Every structure is written in structure tokens, then in C-alpha cells.
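The form predicted on its own is given below as one chain in C-alpha cells.
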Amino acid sequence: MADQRILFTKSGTAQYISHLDLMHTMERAFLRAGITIRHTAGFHPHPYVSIPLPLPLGFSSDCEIMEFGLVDGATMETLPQQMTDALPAGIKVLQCYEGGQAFKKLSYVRYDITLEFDAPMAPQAAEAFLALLKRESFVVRKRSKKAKSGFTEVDVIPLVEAVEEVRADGTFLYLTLLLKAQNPGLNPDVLLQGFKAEHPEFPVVYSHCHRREILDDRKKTYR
């Protein structure tokens, strides 16, 4: 039997559920909803659930995808409501469907980013942000568990596929960016970290990232 996938949203207080806790939350929700899913084989079987692109902590999203194997207790039509009723506030299952594209086809992510400054300097900050992305190279130092030093450097320019919208409104700067998703991908927090380090004259007092859409290698909606 082919695997199934769900499309779900994550917002509000659910933004602060870590990826590992989200996996456990989903597993418990299947149990509470009376839905039986496929388990791994071996001496210590556990529920098979897989999220191809984990959402960073604190981000909201309209387009999270999880793969699992439906065995019993629901149909693809009834499962979204059954799961939503069993999940914490802020997580809503929108759709359940059969199969889907290979994970390696997941190529781009569209993010909406909001920055708030402590003074009405958003227009100037927008100009500075765009100037950074026009460089041939912009290397940002970020934390890395794999590096012996605990840090690594990444050139973010090749990982920014497109700047789709830049809108300044007093103290607020609104950005829509299309970023590479994997191999390697770019967490928008790394880009914002580089901007803050490069331009301390634009102090950011609040920032938020929202994952609006994930796209395949043809820049079509990934499912």
C-alpha cells in the first residue's frame, strides 16, 4: 500500500513546538484519533512518520507536509478533521492524499519575513538589505554541530533564488523571499543574522518568518 501524506499548518503557540516534539505530538494524535498507522519493522517497532523539511522553531507555516502509512481508523476524507480534533491549538490538518513527489524534488521555499525596527527606518533598511543581496558573495558565519569549532561559513547569495517583494512601512519591513530548500538550503534566520551583523545601525526589535509555500524543482507547488 502506498504511503499517505498530510498537509498541515502550524501557527500561534504551536510555533514553539520543536521538531522532535512535533513528531511525538503527531504520533500521539494518531492514537487519540483512533487511527492506526504503519510501524517500522524490527525488535523495537515505532510509528513511521516523516517530515521532509523540518520547520525551524518559532516559524509559522501554511504548508507543512508529513508522510505516514495509513492502516485503519480513517479515510483520506475523514482524517484531516479527526487529526485536527486531536492536535494542539495552532496545528490544523488541511488535506490527506495518496503518495506524493519524491523528497529530493523539494527544491524551494517561499518565506514571508517581517522585521520591526525601533524607529521609522524601514525604507533605509530595505535599501541596505537589497544592496547586500546584489553582492557577488555575502558570507555569513553560523553555528554548526558538525564543525569542530562549532561554527561554519556559508555564502548566502547562491541560496537566494529570488526577492519577490520588499515593502517598507515606517518601522516595519516586509519581505517575500524564495530560498533554496535543501542540498544545501538556507534558513532565513541565517540571512537575517548576516544582515544584523552587517548593519547594526538598523536595530531589529522583532522578527518573524512564515513559510508560505514549498516548491518543486520546476517551481510548482510541491505535494
The other form holds:
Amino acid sequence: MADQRILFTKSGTAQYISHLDLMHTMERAFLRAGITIRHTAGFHPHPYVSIPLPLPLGFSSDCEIMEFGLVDGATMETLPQQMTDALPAGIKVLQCYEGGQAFKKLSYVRYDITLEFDAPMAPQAAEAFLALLKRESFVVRKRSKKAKSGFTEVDVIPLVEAVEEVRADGTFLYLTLLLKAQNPGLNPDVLLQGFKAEHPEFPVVYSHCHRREILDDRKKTYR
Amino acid sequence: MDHKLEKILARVQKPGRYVGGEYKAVQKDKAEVDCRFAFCFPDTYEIGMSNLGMRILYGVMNKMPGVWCERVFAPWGDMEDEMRKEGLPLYALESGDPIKDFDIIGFSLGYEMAYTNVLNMLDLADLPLRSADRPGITPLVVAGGTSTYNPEPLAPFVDVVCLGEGEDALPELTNLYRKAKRENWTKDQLLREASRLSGIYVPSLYEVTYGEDGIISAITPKDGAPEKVTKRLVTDMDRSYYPVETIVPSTEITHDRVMLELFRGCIRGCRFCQAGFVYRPVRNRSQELLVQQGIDACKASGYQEMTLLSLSSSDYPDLLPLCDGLLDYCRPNNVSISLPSLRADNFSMELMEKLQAGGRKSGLTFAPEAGSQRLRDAINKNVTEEDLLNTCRTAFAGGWSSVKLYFMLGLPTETDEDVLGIADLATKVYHVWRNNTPNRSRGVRITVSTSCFVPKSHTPFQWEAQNTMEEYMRKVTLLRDNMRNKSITYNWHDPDTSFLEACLSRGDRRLADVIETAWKNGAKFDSWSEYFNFQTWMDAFQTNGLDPAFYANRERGKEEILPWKVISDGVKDSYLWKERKAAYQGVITPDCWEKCSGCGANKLCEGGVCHG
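Now the other one: the form predicted together with the partner chain, given that the block above is the form predicted on its own.
Every chain and every other molecule in the complex is listed next, the one we just looked at coming first.
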């Protein structure tokens, strides 16, 4: 039997729980809920939980997925409520189901991005932003733990699958983008950094990214 | 969430510690709350959330209908800068509301080096620092915790001090405040009434005068305030509140595990140890209850680690059955148990082996405190060299290969011979390893650490002079030069923090000006090397015309009025003096079980009998 998965949301105060802390939180929540999960085999067995696409700190999401293995007793129908009750504020388990679709099929992420400027300049900023994405190539310097210099360069253009929605409202700019998820994927923050570096005349005072949906290679909802 | 806060959080490190929302954080309906209590811990979230006392009082206060107790921690520098820049006042984690508008602001003070953080937090909350500049009863600023046994350096800042254990005193004080609020009392009226409550000290009701020599000439109570304020304590640990269900932080904290409190107090009576006196008498929790609480706390939290807390766990009478009871649950459920504060004897060693069976061997840590038997007798630290070496023998034979030894330099009566005794002891430990290890090629790590002794109030050494920093460093050099073995690592703490601690722990209320000046010049988080600046403090002493050596390096006379004269932990002054004399004679005092030495703390218990 394949392992099980849950679909959960992460918002509000829970946005500030890092990926690593989230893994611990989940392990403890299973224990608090009295749900036994599969442990890894080997010399130091530990509970198996796996999150295919870690959510960056400060992002919110409607569509996080975590895989684990139910051992005995727990039923998938009652699990979402049991887990939600055992989790901190801002994490809600929506669904528990049998896994199966390979993680590598997770191909696209739909992000809702909010940018706030220090003056009502969102319409102009929107134009500038779109112009950037129309370029043949747009190379952004990003932090890297692997590179010796601490930075690498990435061309974001091939990683932006589609600009689905653009709405400018005074000081706020709202974007919905479909980005490549992995191998390689694009963290929308990198795109925002590129924009900020390219257009310092539009000072961003606040930005927020929200994962609305995850899609497979055929752009169908991934579960 | 407040949009200002959201903006800030994107720019600070570890934002998770500033948002609340953890599992079991208490939310209440404001419509049903008439008293908002801000429980302030003057250090980071990670340190504060590791404090069991805070978790107990958080639970106790939130059990009161109509009272909402929330948590507040000191923001780290980056967060503080952003808050000040954006004009975001200090807020409580549960509601996000500014604490300025709360009814009671309570500070938990565990150590002197947090004092500047108290001022900084009041300032960040947009409140006047001094009690005299806060005319109304709201908010009432309360302080409690171990370092309030000498509350004087903070006297002008706080309105009320809760002495001892707060489980009963804090609700009583809170109810008095609620009455005052309903009946529109003035602050004077509230403070006067508060001073009538048992265990409550109101600093503004005492006038302190000084002689020309700078020594206190009189402490005069006003408005009928009591001559002595005696600490409060829980008499029955089995009926006292223990937070089985408590907040589980979503981010990593310093002590991220179940904390099971075995007992309060300590039977040993080490003469340097403030905790050993101020928590008297010993009060045990029963073994059956502890097993139940430990298991329930694991289930309620999901923690897979548990630590048994007390001042000296080996002295818990049913330690073996307790560990067996816990292991019955913990082993099959993969919960590890750690047992700090063990004495260096073979019983402890066997226990360690049992608890860590199959697991990784952690290092061994012992605190002989002094290098020679003579000095250990003088400080009443009843550990013999034989005990220590025997324990090490068992440990090394069992495969352990790392030992840490903690000592203090500058203890009363110490000679250079005692200092060199440390090197001698460390070398003996090394030879024990050589003769007993199954595998010499793996090597051994013996770490010797020394710190500079800080005389504390309410101990037999409260009259003592601290070694000067120069004298301490001379002893460090002496020890270092005589302990050259590549298997022995020597670490010494810088004496400047200890020097300042000595000033603050036995200081009078004139030090309030020094603390305020230091804070104004940037002092905060003084227990963190990232922030501690010794010069800032020395300048602050100078600015206020006070000599730190007067507080740290001066021996007090028997008749001198000590700044904490009004504060009693139940132990008689005459007993402390007797213990001091015994120290100089090198006479040990038996532990509380062997023979009651009549310290006076038994009077705090019903029937005047210590139980343990």
C-alpha cells in the first residue's frame, strides 16, 4: 500500500513556521492526536514525513502537501479534524487521501503576489514588471548556499510559465503568476528581488506571496 | 495580523517568535475579560519559553475567570530597531495588543543581567520607567522571581514585588487590583492595601537613608508597611498546579522538552548557593503523581524528550521507582529522559546508564565547585574526591570519554593551594581514565571551567567580599600555568560579568540610577556577549558617583543593615551568620534529612515540619 497524504493550508501566524520547524510540529501533532505513523527503517528510526515542495518562510498557502504512512487504527475520514485540532493556529488539514502520484510530477505553482509601494504608483510599476517578463532573458542574482561567492545567477524567463492576472490599485499591485515548481523551480521572491534591483524607482515597502494551487505536468491540480 | 507588524516581520530574524499562535496558546473573549495581565520575560522568546515558572503562572492566571494572561518577551535588537522605526509599541503575543493598556504588567526576574531589559521593555511599551511617574493604578507593574530576593536595584521602577512562589500570591494580588479598579482606588490606596498581603513588598513604602560612609543607616517602613516581608510558597506540591497542558512552541526553543518538576528546595545547604536557601524547605512531589504527570505531559505536547528538574535530583527519595515508572512509558514510545543536577556518585552513574541504555552517551558534567576537600568542606559542598573519582572510573570503564568539571574561583577562605587543587583533581581524573578506559587510542576530553564566585543575598556568604577581577585573573593564570595536559581543556569565564552581577545582586536602590544610565547608553541583553559592554556600566557608575567596588569587593560587618533587610525567605539571619562561621572553621553542616540544623524555614510549613 502506498503512503497517505494530507492537503493543508498554512496562513496567518503559521506563515512564520519554517520548513524544518513545520516537520517537527507535524511529528508532534501526530503524537498529540494519538495517530501512529510509520517510522523509517535503519539504525536511527524516525517518523517518516515528507513535504515535496517546502514553502518559504513568510509565504501563505492553500495547497500544502505532506506524505506519511498510517500504521494502524487511524481512519482517513477523521484524520483532518484530529490533526487540525492538534496543530498550531493557521494550519488547517483539509483532506487525507492515498498518495501515489510521484512528487516529480508536481510541475507548476500558481502564486498570488501582493506588492505594496510607498506611493500610488502601482499601475506604472505593473507596466515595468510586465516589460521585464517580456524580455528574452532576465538574469537575477540570487543567494546560494552552494556557490563559493554566496550568489548564483538565474535566468527567470524560462521559469515563468504564464502571467495570469495583473491588477494595480493605487499603492498595491496584485499579480497571479504560474511558475515552474521544481528542477529547476522559481521562488517568486527571486523574481521580486530582480524587479526591485532593476526598478529602484518603485520602492516596495511590503510584499507577500501566496501559493494558491499546485499543478502537475498537464496543468491539472496536483494531489 | 497588524499590517505594520507584517511589514516588519519580513525584515527580522526568526519572525516566528514574534507572532504567537502556538499550540495551546490561550485565547480569550475580551468581552468576558476584566483584567489583562502581561507576563513579561526580560529575555528572548527562546529563553523565556524554556522557563517552567512562567508556564506554571501562565496556567494559574489563565485559570482565573475574567483574567487573560498573555506573554511578552524582549525583542532581539533587529526587531527592536524595526519596532521603534515603525512606531510599533511592545505587544502581547496572544492578542497582539499593546501592553501599555493592560491592567497588570508582571516581570519574571531570574537573574540580574536582565535588569536593563526590564527598562527597555517598559520603554518599548511606551510607559514611564519609574513608578512615581505612573500616577494611575493601570498598569500596575509587578516583579517576581529569584532575583527579587534583593529587589532594591529595581525598587524605583516597579510598583509591587511578589516574593517567593507566585501560585497563590499572584492571584491574590490580581484580585486586589480588580477590586481597586472597580472601586476607583488611587494608586497610593492600592499600594498600601497590597503591602498588607502576605509576600507582597511595596518598595515605595520604605524610606532608605544612608550614612556618610555610603552604608545604609536606616530602612523605615511608611503607612503601616510591615518590617519584614516573608516569601510565599506552595506547601503541598501534590496539590499545586503543574502545566500538563502547556504551550508547544512551533519554533525551536532552548529547552524544547517536557519539564517535570520533582521537588522544590534542596537539602544540601551549599553555602554559596542562593537557590539552596531561598527555596527552602524541601517539598517533594509524590512519585506516583510525577509518573502520571510526565506521561500526560508527553501525550499532551507530543514531545519525545523529558527532563527531570530540581536543584539536586539525586536527592529525590524515590528516584529509582520514578525512573522505572517513566521508562515503562518512555521506552516503548521513544521518549528520552535526561536527568541533570546529579551528584557525582555511583548510584547516579547506574541511573544514567539505565536512562541512556541503547542511546548515545552524552557527556558527563560534574560541579565539584572547589579543588580541595578543605574548601569543599568550607562551602559545604559534600562531594568527596573519592566519590568523584569512583564515578569517573565507572563512567570511563563504561565507555564514556568526555567529562566536564565546573569550579568557582574566589570562594571565601580560598588559598592558592585550593586553586592548584583543581589542577590536581583534573589530573587525577585523567589518570583514572588512562587506567580504566577500554580504548586508550580514542583519547579523553576533560574540560575544566572556572567562574568567578558571586556572593549572593540570603546566603551565609552575603557578607563576603568578591575577589577583585585582578585577583581572579591571577588565579586563572596560576591554574592555567599548572594544568598543562593536552587532554585537559581549561575555560574560564571573564570576570567582568561576575563583577557586575556582584554589584547588582547585593546592591541598594541607588543602583537604579546606574541601571537607568547604562540602559540610556545602550545596555540591554547584558547576559548576551553580543550586547554586553562592561565599559557602559563602569561609566554609568561613574556618572552617578557610585563605586562598584563598594558593592562587589567590600566585606560587610555583622551589624550592617543590608539592602534586603526587609525581605525574608524564612531562614534566620542568625543561622546564616552561624553557617558563615562554620565555613571559616571548615565545619560541614549535615543535610536536612540527616539532621535538621534549625534554619527557620520549617516555620513556613503547616505544623512547622519540613516534609520531603
